[in-house]
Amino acid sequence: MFAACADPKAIEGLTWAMCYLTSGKHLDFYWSFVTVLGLLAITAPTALAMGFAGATASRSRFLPVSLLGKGYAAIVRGVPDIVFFLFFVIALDQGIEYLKSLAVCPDHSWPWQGLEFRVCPEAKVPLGKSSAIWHQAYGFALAVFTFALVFGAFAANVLYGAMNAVPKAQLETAEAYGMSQSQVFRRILVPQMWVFALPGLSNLWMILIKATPLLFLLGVKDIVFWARELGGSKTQAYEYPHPDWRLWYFLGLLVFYLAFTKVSEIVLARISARLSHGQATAAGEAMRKAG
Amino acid sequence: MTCWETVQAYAFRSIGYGENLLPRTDFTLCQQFTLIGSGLIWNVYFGVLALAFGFFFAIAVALAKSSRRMLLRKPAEWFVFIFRGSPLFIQFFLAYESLQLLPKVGINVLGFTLETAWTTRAWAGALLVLFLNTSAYAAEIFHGALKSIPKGDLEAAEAYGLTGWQKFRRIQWPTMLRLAWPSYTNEAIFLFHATTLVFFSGFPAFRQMGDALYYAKYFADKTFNPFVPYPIVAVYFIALTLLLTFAFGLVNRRLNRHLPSNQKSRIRLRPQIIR
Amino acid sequence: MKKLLLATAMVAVSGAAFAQDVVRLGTEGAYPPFNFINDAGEIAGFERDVGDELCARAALTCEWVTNDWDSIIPNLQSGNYDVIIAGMSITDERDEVIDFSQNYFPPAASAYVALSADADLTGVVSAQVSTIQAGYVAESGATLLEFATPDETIAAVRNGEAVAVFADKDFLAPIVAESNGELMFVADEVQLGGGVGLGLRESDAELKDKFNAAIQTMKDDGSLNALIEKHFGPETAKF
């Protein structure tokens, strides 16, 4: 990056440290923080949407739909996320390509031959000739979907509880005013449930943050992957040989995660205060008295 | 080898009994179910012990966190913050790194030699990390429950002349447990799930004795087919989770037995705190 | 009718050519000097050089991807890349599910490294999980201690967790050389596997032939040996 870094083995001291910390690999490491934060930013709303769909389905009066919603939450929550990640992404990828192959392939032979999965080249997602950036984008999208699916199951559970926690009297009042079922749902239940869902959702957010080290299982190079990669001892085959420094990198990550947790706690406390305003809950009551 | 012979050979392989060598060729479903089930012994071991020890430590930490004394409150707050604020992945790594810094020959305390080599073994080291981790999460749950004990209950207790230990033992403790139980159930489920991380990234497997995920990985690696062993682990864990929910549900019924039936809080997963 | 057949054949040919446009090479990126991510963040090492050269000789456009070692074969089967080039030894077990090209690295010696020359090799020996070395240690009667990464297997010996580490000699050699006498090779070398080859799907016979031919030309004109010497030093076994 800098001219002084042309020959890393000849320099030492501060210059060495500066060159080392700005090597291409370290830039990738710094960039991976953006990747992880970006992934969290996309995953959280997606998971919330899935959770909302799951919770709504669970409340359905139509039995198969309600079983589907409840089954989704129960089964996905019963499996350790790590186990889920180990096989689900490959399955998902193959499923997508199989569906695409039905549409675009000339022959519809069964693609699973023994352990091999084979569809015509046109059905590959992304296509074999696509540039690397598309492969990365696709991998990222698969990771987001898988994360969202797992955390959506937890969110479904929280939102289901929150929907049940909305005081019955409020819903009955709405009905007495002549609102239809869907009006009650849209105008009363959904706006009112957030205050009850927030503690659970905040916790879920905290867990989501702490699940990011599993991203490398989904093929996304996350910060823990790079920390391990950079910290491992380096022989002379590398430009910057050094002994095992993983401890320092991991301590750095520890600080990052703690700081991220702290910031999240502060933001969530603000949201909680905003939502509690004027609510018929203990917290809302306390605010009324104080106000 | 019939399936029954396989069960005899490998049912306790994860704790060192039975066939020494793992299957290397001609993998059968029976072998996969048996060995992965055998590995589950470790998941249950870590889960049950960490939960049992963690329960009491968590209550101590929760009380310390609610204390008015700074000297008690601050360390408890930091403990909870650090263990809840960082991924288990990193906790395992840091714990393993620091445990192996202990002198291998042992520490000399007043003429006695304290052995230290066992601390880097998964059964001790990983258990310690899981214990501290679940204590922190559970402490936060219990702390929340302590705070939400109805004020009237405490005032009534004082009116009856209950103070200090008596008040805690008879009023605060049972109410806290009752309020915290649904969330604590969730914490227990998460803890059992977290035990799969022990051999995955944290601690080395010794003599190929590992947990369910370790053996699943072994089979996935040998058969090159992830679609059989991992779903087997998933099935085992869904069963374990159901069992756990049932057992905690029984306790929950007992904790709520004095309430009129229409007020009973079912173990239905409540939104308050899930980990 | 003839015309129609011809047209179909044309489509098939162009389709195949189209598919072969980019050959994706999958590697681990964590096994120096075979393959690693260098300080610029790019895949480097012996296999990077060999792979680029093979693609040039076979007139293929290649692209590199990294994949976790654990799922490197399932992802090949799933078609996420077309070739595994990751220091993978040719073994019978693997050969049953995927195809190997001819080897581009001679059968490698595996070796024990310990802190002292009189290390007890029936004691605790560390190895990377799911490598041929781990299988060998388990069968040798020693107590196998498995780690997820090669780095950790070495660290275990340094901190006394294990008596010795058993791994590819070529991986261990630079580490021993740079340890200032702390680490040393002990006992005899063991020959495991049939050398390192490219892993391909069994249905990709055409691609395999192309690579086999390219490897042969590299063996014939000595350029492969030159690359081996460049990355592994003059003492390594060559073709």
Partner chain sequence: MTCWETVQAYAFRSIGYGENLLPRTDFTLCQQFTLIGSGLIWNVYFGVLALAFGFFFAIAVALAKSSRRMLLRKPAEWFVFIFRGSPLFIQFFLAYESLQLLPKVGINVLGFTLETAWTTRAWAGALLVLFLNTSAYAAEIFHGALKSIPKGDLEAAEAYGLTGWQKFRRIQWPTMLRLAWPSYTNEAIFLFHATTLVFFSGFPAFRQMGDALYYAKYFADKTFNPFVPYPIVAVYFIALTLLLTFAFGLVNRRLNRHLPSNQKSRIRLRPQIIR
The other form holds:
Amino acid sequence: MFAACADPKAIEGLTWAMCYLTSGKHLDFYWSFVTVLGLLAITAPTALAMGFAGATASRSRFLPVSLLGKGYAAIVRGVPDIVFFLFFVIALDQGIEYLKSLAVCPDHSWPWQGLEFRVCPEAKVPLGKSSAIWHQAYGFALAVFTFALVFGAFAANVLYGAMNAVPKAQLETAEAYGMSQSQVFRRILVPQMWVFALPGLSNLWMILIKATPLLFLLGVKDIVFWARELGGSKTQAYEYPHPDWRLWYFLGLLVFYLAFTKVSEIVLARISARLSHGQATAAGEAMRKAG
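Moving from the form predicted in complex with the partner chain to the form predicted on its own:
Keep in mind that what follows is only the chain, not its partners or any molecules around it.
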């Protein structure tokens, strides 16, 4: 990156450290932190939306819709996360390519040849001739959807319980005042359920943060991948030879995750205090007495 770094084996001391920490692979390592934060920023609201849809469907009086919502939460929560990540991403990728092959492949042949899945080159997603950034973006999109689908099922279970925790007397009173069911849902149920849902959603947020190293299973090079790659012992065949430094890299990740979760706890605590204000809950009663 710098002119002084042209020959890494001819420098030492602070100059060597500066060149080492600004090498191309280290820049990829630093960018992987942005990738993880981007995943969390997109996945969290997407999973919450899917969970809200699942919880709302579970409360539906129309039996097929109710079974769909409850089935989504039960099936996804019943499968180990790592198995789901390994299986679902492959199945989703092959499903997309199969549907595309029906439109672009001339023979529309069945893509399975024994145990191998093959489609025509035009049906590959992304195309083989596409630049690397499109392959990375596609892998990231699959990762976001998979994370959102998994954690959306857990969020659906949390929100379903929170909806049931809202006192039914308030819902019945609103109906007695002439509100329709949709008005009761939007004006009474949803605003009050968040105080009951926040503890469970807070736990899910912490679990989601800790689950980000699973990105490596989905083909995304995350911070754990680069820490292991850069920290491993490097011989003289590499530009910057060094002994096994994985301990220091993983200690850095430990500090990052602890700091991130601590900041999350502070923010969630403030949100909880704000939602509990004036609510007929244990936290709200404690705030009333303190006031």
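In this text, rigid core is short for the largest set of C-alphas that superpose within 1.5 Å between two forms. Positions refer to the first chain, counted from 1. These numbers come from a predicted model, not from an experiment.
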- Message: Of 233, 86, 185, 108, which is at the hinge where one rigid part rotates against the other between the two forms?
- Response: 86
- Query: When the larger rigid part is held fixed by a C-alpha fit, how many degrees does the smaller part turn between the two forms?
  - Reply: 11
- Upon rigid core superposition, what is the positional shift of the Cα of residue 129 between the two forms, expressed in Å to one decimal? 4.0
